[in-house]
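What follows is one chain in C-alpha cells, specifically the form predicted alone.
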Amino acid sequence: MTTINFLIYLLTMIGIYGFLSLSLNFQVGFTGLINFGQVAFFAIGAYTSSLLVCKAGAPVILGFLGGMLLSGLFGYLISIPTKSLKSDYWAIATLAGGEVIRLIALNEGWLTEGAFGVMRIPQPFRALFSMDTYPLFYLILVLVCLAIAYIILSLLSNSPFGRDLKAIRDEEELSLSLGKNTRKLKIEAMIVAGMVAGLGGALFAHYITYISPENFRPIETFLMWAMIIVGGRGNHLGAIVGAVTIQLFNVSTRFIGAYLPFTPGFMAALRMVIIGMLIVAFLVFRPDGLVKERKKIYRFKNDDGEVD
C-alpha cells in the first residue's frame, strides 16, 4: 500500500467513524443517555444495506436509506422497554441488545450468511472510475455525508429539541416539573442517532465489500467511547476529534506492527490496552477532552430594561 492510498484509506476510515461518534455522542453527550450497545446501529446499517443491494437488487442509494431507516427503528424499538429506566439500567439493556444483533447475524445464515459474511458488497458509482481514482471518490463521497450530518446535528442541538435534550442530560426531574416529555424525547434522540450511525455502517460495509460479524464485535463501541472521552462529549467538534485521534492510532498502529518483532495478536491487544490508559487519562486530568463544550449563557432584560 502507497503512501497516498493509506492516507486515503485512514481518511475515509476516520470519516466512516465520525458518524458513529456523532451519534453515540447525540446520546450520551446532549441527551445524557448511556450507550454500550452501540455497535448495533453500525451492524444494522451495514447488512441492511448489503443484504438490500445484494440479494433484493436494490440501487445502492436504496440501500443506504434502507440502513438509515432500520437503524433508527431499531434506536425506537430498544427505547419502548428502557425508556423509562435509569441511566445505568439503560447502559446494561443497550449493551445486550448489542449483543442480540451480533448474534442474529452470527447464526441466521439464511438471512446474514452467518459466520461466513456478505460477500462482493457492490460499490456506489465503481463503473465511473478507475481503480486509481475509486478510493478517492469515496473518501468525497464519505465527507460530504458527514459534513452534512454534521450539519443536521448541529441545527437539531441548537433547536429548542436539542435544549430540551440538554436539559434532561443536566437534570431530568427538573425537565419532567416543566411538564418535558422526557420519554419521548430520549425515543427521538434514539432515532436520530440511530439513523446517524446506521449511515456509517452502510458507507463502511460498501467501502470494505465484505462484512461478517467479527466486524461488530463489543470492542467497537468501546472504540467509539474512547473517541467521545478523548475528543470531548456535549460538542460535535470534540466527536470528530475524538474519532481523528482514535482512528490515526488504531489504523496507524495496524501498519507500524509489520515492522516490529511483535506477532498480531500482542499488537492488537497492546492498542486497546494503550487506548484504554489513554482513556483513563482523560478522565482523570481532562475529563473534558481535548474539545470543551461551551454552555450557552442566556440573558434577559427585566422590565426596567437592565439584563440580568
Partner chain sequence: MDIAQILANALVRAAELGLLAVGLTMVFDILKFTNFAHADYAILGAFLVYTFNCGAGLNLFLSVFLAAVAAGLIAVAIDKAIFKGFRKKGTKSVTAMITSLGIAIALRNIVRMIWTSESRTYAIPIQRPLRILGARITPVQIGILITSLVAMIGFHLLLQRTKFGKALRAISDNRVLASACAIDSEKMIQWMWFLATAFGVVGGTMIAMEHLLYPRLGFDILIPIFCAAILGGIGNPYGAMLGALVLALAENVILALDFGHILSFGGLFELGSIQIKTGYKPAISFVILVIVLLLRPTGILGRK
The other form holds:
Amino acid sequence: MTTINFLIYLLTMIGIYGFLSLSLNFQVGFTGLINFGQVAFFAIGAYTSSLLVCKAGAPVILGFLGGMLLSGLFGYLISIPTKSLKSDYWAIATLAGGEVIRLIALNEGWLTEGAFGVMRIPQPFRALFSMDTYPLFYLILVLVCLAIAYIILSLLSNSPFGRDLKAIRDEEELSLSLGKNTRKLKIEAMIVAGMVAGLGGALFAHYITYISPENFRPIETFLMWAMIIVGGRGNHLGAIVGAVTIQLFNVSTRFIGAYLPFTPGFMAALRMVIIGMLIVAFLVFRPDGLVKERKKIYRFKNDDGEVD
Amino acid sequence: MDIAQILANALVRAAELGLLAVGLTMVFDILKFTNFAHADYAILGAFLVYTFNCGAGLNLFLSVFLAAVAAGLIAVAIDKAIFKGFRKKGTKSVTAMITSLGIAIALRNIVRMIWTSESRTYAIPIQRPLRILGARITPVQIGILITSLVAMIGFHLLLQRTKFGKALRAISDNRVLASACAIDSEKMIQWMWFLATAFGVVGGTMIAMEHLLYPRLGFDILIPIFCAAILGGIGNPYGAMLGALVLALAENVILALDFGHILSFGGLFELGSIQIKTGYKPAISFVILVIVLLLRPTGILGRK
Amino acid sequence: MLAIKELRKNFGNLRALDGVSLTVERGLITGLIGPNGSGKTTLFNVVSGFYAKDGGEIRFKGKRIDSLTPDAIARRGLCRTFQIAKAPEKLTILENMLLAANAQRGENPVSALFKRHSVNKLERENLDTAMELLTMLELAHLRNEFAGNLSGGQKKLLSLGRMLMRNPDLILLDEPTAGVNPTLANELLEVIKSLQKELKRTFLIVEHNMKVIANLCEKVFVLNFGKLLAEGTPEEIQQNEQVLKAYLGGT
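With the form predicted alone done, generate the form predicted together with its partner chain in the same format.
Zooming out: every chain and molecule, the one shown earlier first.
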C-alpha cells in the first residue's frame, strides 16, 4: 500500500468512526445516557444496508436510508426502558443488548450468512471511478456526510431541545419539576443518535465490502468510548478529536506492529491495554477530555440585557 | 435430560456464579458503583492459578489461595491508585463505573499479553462422574459445591458475627456516619476489595475448571454475574446467592427444554458441546435480566 | 387552588404522612412548618408527583393530580423547588432561566431543525424576560457563568428565578432561605412578598424557621409526625401551646 493510499484509508476510517463517536457523545455527553452497546447501531446500520442492497437488490442510497432508519428504530426500542431503569442497570442492559445483536448476526445464517459474513457488498458509484480514484471519492463521500451530521447535531444541541437534554444529563429531577417530558426527550435523543451511528455503519459496510459478526465485537464499543473520553464529552468537536486520536493510534500501531518483534496477537492486546489505560488516565487526570464543554453565550447589544 | 441432572447442573452453576455475584454486589453496596472489571479481576486470578498450578506445579488448593491473595492485592492497589481519589473528590459514580470498564479492558488484554488467547485447562486428571440420585456429577463439581458452600457460610459468619462485618454494614448504610463512629472506612474499603476479588477468583477458577480458561471468559461471564446480582437485588449479598440459584435454574431449564431446537440454529457449534453453553447462556441471562429489570428493578428480595 | 384530603404516605413502617388535609387559597402565601422529619418535604414530594401516594387525594384547580407524573403536574401549572437547590451545572445562569420558560418551541428534534425561525424568535423574547428577572434577582452579572459555579444561596435565588420564568399558577418553595446568608435571605423574602402583592402569585412555602413564616404568610399549617397539628394565622400558631411543645420537644 502506498503512503497516499494508506492516508486515504486512515482518513476514511476516522470519518466512519466519527459518526459513531458523534452519536455516542450525543447520548452520553448531552443526554447522560450510558450506552455500553453502541456497537449495536454500527452492526444494524452495516447489516441492514448491505442486506438490502445484496439480497433485496435495492440501490445503495436506499440501503443507507434503511440502515439509518432501522438503527434509529433500535435506538427507540432500547430507550424505552430508560424510564424505569437506573443508569447503571440500563448500561448493563445495553452491553448485553449489543452482544445479542451480534449473536443474532452470527446465528441467523439464512439472513446474515452467519459467521461467513456478507461478501461483495456493492459500492456506490463504483463504475464512475477507476481503482485508484475510487478511495478518494469514498473519502469525500464519508467526509461530506460527516459534515452534514455534524451540522445537524450542532443545530440540535444549540436548540431548546439540546438545552433540555443537557438539563436531563445534569439534573433529571429538576427537569421533571420544570415540566420536561424527560422520557420523550431521551427517546428522541436515542433515535437521532441511532440514525447517525447507523449511517456510519452503512458507510463502513460499503467501504470494506465485507462484514461479519467479528467486526462488531464489544471491543468496538470500548473504542468509541475511548474516543469520547479522550476527546471530551458534551461538545461535537471533542467527539471528532477523539475519533482522530484513537483511530490514528489504532491504525498506526497496526502499521508499526509489522516492524516490531511481537506476534500480532500480542500487539493487538498491547493496543487494547493502552486504550484501556487511556480511558482510566483521562477520567482520573483530565475528566473533561481534550476539548472541554463550552458555554453557550448569548450576546447583547448593550449591558442592559437587550438581545442582539 | 432429567430433573435430577438439571438440578445438579444448576446447583454447580449457582455455586460458581454466586461467589462472583457476591463480590460484585459487595463493591456496589459499599462504593455505590457497578464494577465492570469484577469478572476480569477474577479471570486474571484464574490465570494466576493456572501458572501456580501448571507452571510451578503447586497443589490446586494452594494455587487458588495464592492467586486469590495476589488478585485481591491487585484490586486493593488499583483502588488506592484510582478509586480512592474519586472518593476524595466526590466524583460521580457513573465516572467510577466507566473507569472500571477501562480497567476491565486493560486487565483482559494484559492477560492476553502474558498468557496469549489460547484456551487452557488446569492439571486435573480426567475423572469418572459419580451417580448421585440419578444425576451425573464429577468429583470436581462436588468440590465446587463444597468450596462454594464453605465460602458462603464463612462469608455469612464474617458479615453477621464479627466486628468487621458490623463495621462493613455500617459503612454501607452511611459512610460519613461510620467514620464519625471511629470506623476507618478507607481500611474497611480495602478489605472489602480484597475479599470481593478473592471470592471472585475462587468463583472464576471454578468456572474455568469446569469448562475452559481463556482471556475473554471474563466478558462471557459478566452478564450472568450482573444478572444474578440484580435478580437478588444489587447490594444484597444473600440476594446475590439466591439470584445465582434462580438464574442457574432458569438457564439449565431453558437449555434443557430447547436443546434440540437450539441445535437446529446451526452456525456456532463446530466447537463442541461445551461451547453451546458458554455461547448461548449470555443470551438467556440477558433475556432474564431484561425481564427482571423491567418488571422488578429492585430484584426478587425487593428494595435494599 | 390546591386541596389535599387525607393524604397518606408510608416508608415501610414509618407513616411519613398520616392523613393530612390542607388547602391553599389562590393569591396567598401559605406556610407549612414543623420540626425536622415531620413530613413537610414528603408532602411536597407527593404533591409534585415525585413520590406515589399511599392514600387520599390531591386536587389542583379542581382536578385530581395524584396519579400524574411530576412533569405532567408541572405542565398543569404546579411547580416546586428543592430543599437543596438544583441547577444543571453545565448550563449557564441564562440558559437555566430559558430552560424554565413556559410553552417553548423547538423542544423536539424536528421543530428544532425545521422551524428555526420561529424557535429563535421566541427564544429572543424569552431572553428579554430572563434578563429582566435576573436583574431583579441581582444575578444578571453572573448570566454567563456555569450554574455549577454558584453558591448554595445563589442557586436558591436561581430556582426562584426559574419559577418566575415558568410563571406557574402555584409555586411550592422548599426552605427558600435555608443555607442562604441572612442579607440575601431577607432580600429573597422581599422578592417573594412583592411577587405575591404585585403579581398575585400563589405560594406554598415549607420552612423550618418560624420567624420567616410569621413575616411572610397569611395562613400556616403545622405538621408533626405526619399529622396536621394546627392551622391558622401566624399569630395564632405562635401562641398555640401544642405547636410550641412540638417545637421545643423536637429541638
